[in-house]
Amino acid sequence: MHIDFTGKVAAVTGTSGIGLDAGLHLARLGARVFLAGIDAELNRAAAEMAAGEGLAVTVQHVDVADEASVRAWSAEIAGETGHLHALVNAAAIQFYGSIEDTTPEMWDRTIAVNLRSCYLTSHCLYPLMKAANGASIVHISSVQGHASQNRVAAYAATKGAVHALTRAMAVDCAADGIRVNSISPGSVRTPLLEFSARELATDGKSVDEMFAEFAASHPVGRIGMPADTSAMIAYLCSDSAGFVTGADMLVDGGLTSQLGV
């Protein structure tokens, strides 16, 4: 499947991870990229990342939980072009934690950061997608939105939470020309995955020994790529998939057919 974005403009989340690797494959594809985060290293890596392969991708500083900063995130786009054609909402953060030992503040910012924002950028950028006579919002939610670990109670929400609000904008964003979908990926080797490993490590393993283990747990038996996701992504957000909203399409391995039995 042949996909060119050269002439589109597509705002990204995250500059590390997922996000990071879908803005440069946007890019790659012909797309103007604006890629957010938060992380003024991580922000630094990335640009330098784009630059270096000549890609048009603008890294900025954007608190995707405040909503004056993605107000100010979206007047930049809009101050250099009248329409975007792809919103991809990346940005996550995850704490371990059952409900007894969640605290208030992790709950908040968890539902902040991987929910709220989901709102903030599809409402600031709504004008921007709707002069674009055809756009794509893809949101990165999880398995975890299906299907649980231990200890993840206020991540697995947002993640079943960005499932539901992707039905309910495909129905209301349809008459727009916009179309809305998520994916879930399983372990996909980011620096997430890279936390996720140091806090379930027991007898002293290592991140590369839990990410064997990861693997392992997925039939396809090796863990995702970021690569893996961009390809879901940058297919979302084409014509190719003119008829698809309202999806939330698995990025797994294999994880979510198993049982664990």
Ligand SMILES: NC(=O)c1ccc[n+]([C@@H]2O[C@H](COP(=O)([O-])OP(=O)(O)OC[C@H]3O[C@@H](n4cnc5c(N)ncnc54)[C@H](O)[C@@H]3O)[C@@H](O)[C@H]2O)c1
Given for the second form:
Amino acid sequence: MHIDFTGKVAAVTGTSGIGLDAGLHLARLGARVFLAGIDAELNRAAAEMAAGEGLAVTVQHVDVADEASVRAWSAEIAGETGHLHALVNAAAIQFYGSIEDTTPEMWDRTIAVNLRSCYLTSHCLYPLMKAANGASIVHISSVQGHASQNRVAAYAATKGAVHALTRAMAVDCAADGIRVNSISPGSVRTPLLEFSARELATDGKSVDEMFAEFAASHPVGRIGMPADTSAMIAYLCSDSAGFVTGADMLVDGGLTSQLGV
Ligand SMILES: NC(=O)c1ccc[n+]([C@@H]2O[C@H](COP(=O)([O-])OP(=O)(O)OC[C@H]3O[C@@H](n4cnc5c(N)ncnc54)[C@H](O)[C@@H]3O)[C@@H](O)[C@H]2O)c1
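Output block for the form predicted in complex with the ligand, input the form predicted alone:
Let's see the whole complex now, leading with the same chain.
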């Protein structure tokens, strides 16, 4: 499939892992990309990577949970382009905790960063997407919106809610020529997965040993790479997906298809 985003504008949240790779991928396909992240060091590294390849990528410090910050990002994009063809919401946080040991502060922050942000970026950037005469929003959800591990209540709640938000937005936004879909990745090699590997490690296992265990639980026999999610994101943002809206795409190597017994 040939995808060409020449002349298109994309906004992507998250400056590491899946968001970073998606932003660079869209830029390599010709898009003018605005990347947003909260971590100054990750932002700097992302900007260096993009500049090293000569890509049209601007990295901005944004807290996706903060309205003023998202509005400032939106104003930056509006000032430079006046329209937006693709919005990818990949920024998120995860911690491990049951309902008993998740504090109200942890709960609220997870909802704000993982779920409210999907509303907030879509809300603030909506006029730019309407002005584009055809746009695509992709929320990065998770297999944990479909099925759950132990001690991920807050994270799983946000990811399940993203699926419902995706359907509701797809219905509303269709009239404005805006398609809305989500992706539910399985284990993808990113800093977040390294955090999970360290948190879940037993018997002093290394991150690589944990990754090997994660790989074995995916029927395809490996964990995913950001390139796997970027390919799906590019497809969903392209005209080839013109009849696809309200969908959740599993990019999980068969993880959720397999019974655990
Ligand atoms: N890696 C996986 O195995 C996996 C699996 C399923 C779903 N996901 C989802 O994929 C998405 C990307 O995760 P990733 O694996 O690339 O992890 P990651 O930690 O590399 O990326 C998350 C990014 O979000 C940024 N961020 C966090 N809080 C922010 C805030 N308030 N404002 C702006 N940016 C903020 C972080 O700085 C980081 O760059 C997330 O939505 C995650 O839930 C990942």
